[in-house]
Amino acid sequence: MKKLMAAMMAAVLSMSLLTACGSAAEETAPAETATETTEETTTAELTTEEEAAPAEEAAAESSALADGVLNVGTNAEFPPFEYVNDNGEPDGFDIALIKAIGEKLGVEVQVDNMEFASLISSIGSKIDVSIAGMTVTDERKESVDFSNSYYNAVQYVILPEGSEIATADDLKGKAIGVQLGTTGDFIAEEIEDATTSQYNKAVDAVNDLANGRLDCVIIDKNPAMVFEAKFEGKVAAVDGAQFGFEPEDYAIAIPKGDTALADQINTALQELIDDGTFDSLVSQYIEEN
């Protein structure tokens, strides 16, 4: 009997131990599952971070300068700001200035010579920016942004030598030559009864003026002075203030909304002003012409 009782107690004890072991195994399983879940979460977080990095890099490379090249549009028919030199390449104050800006930014500058009227529409597609003696206007600001102004200018009226035109009223009903898409073009549109002839090249307008086909040409001061010297004895350049023309600002046209590029160009421009490079270029290209 004692042996039977002992055997029964041993059986009960064994079952209790098995139950206890089973419970311990079941309690351990959730802990292991939690560990696996933690590892999965960590992996997911790492994957998200790894995926985010290229996105940030892509955003940084979305600037026009990402490829190390700044593609610039100009119209090399506007001396001394832009013209074609003896080597057949665009040259002038604006070209020297944008190349100096490119050097500050550590990028190569490639200049594309095109018609002035197509510059604005080409920004952000064919070209990154434009520098072309371009006046900041509300109309242009609807399509592009501008850098800080780098030059203050005024329109001049080029007249045949001996012309009696002297006031704004004298321009009414006259045959006026302008370069297409320029400020002179916009001004001529507002002159009462004037007949406006638009030219892709300003020099062609002045040629027609010298040959008696126009009464005057409206163009910016500096090129007006260049043409006066080139056509010496045939034409005279008259300050636009005499005709009530307001001063205007030249700036670099930039894709609409590209504040990063605007900031970079403005910073470089200010550095060129501060270190004397800007004044040196003015002396070389504008004051000596």
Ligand code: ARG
Contents of the next structure:
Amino acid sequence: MKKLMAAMMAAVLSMSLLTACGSAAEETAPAETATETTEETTTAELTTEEEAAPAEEAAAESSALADGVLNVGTNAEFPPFEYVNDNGEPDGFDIALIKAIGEKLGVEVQVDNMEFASLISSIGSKIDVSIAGMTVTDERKESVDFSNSYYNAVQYVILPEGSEIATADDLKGKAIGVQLGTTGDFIAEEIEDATTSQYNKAVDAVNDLANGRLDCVIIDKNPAMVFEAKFEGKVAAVDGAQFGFEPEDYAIAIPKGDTALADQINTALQELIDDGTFDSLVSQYIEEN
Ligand code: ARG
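Beyond the form predicted alone, can we have the form predicted in complex with the named molecule?
Shown next: the complete complex, the earlier chain at its head.
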């Protein structure tokens, strides 16, 4: 009898533990939905609360900024958003944008140039956040949160000059080059009978395309246009809408659940849009390329 009582007690105890865990998991759910990105950066609006607290004043809130440094991971193989400049430093639109955000937050920005495919798993440990022309996807949202989106993009198809590839059907069975772990990579993997070659550096894929080793390269619009100019006369960049590719949104990836940091970054981003800094960076880095 005593044994039975003990067994029942244990069962009750473990059940209550189970329900406790269950409700804890449920509680985290609203936080995820609260950090959903908005469709268009320019239409994003500040709440009254955010207006009352300028980005810099709120800087102490996130533990990621407690040391006065924002560690940012990027992959500087993606011009005009990020590339290594003549001084060997990561540079580009994203780098200028995150530095401007850091200034608003009153913290120093340190940029770590790493492989694109390692960025997501490094957030919250090796780096605080990542800015890397990174597309918001549902799969990535399982591991990280995203800031409001700051740029609209679409995948392009880079073809050798004179190629007859023109529709989604034409891509079937082709040799496709992509940058490892990117949305271009995910699209290529879905194409029937295609052989995908994954490169760490997008430029190496374009080089192989120019040398006849690939039928096409799938990569985001603006880098595609930069590579088209770099390999002038050898390749042509074609809008992926023609192949049925969906629009994408770039955002800054943030540790999952760090809503304080997300708020601070979003507030700073909005201030940069409102004061014209954002647009001047667009014309400086993107439109002039
Ligand atoms: N937008 C694409 C993605 O998120 C490609 C980004 C590549 N960025 C880079 N810095 N290499 O998957």
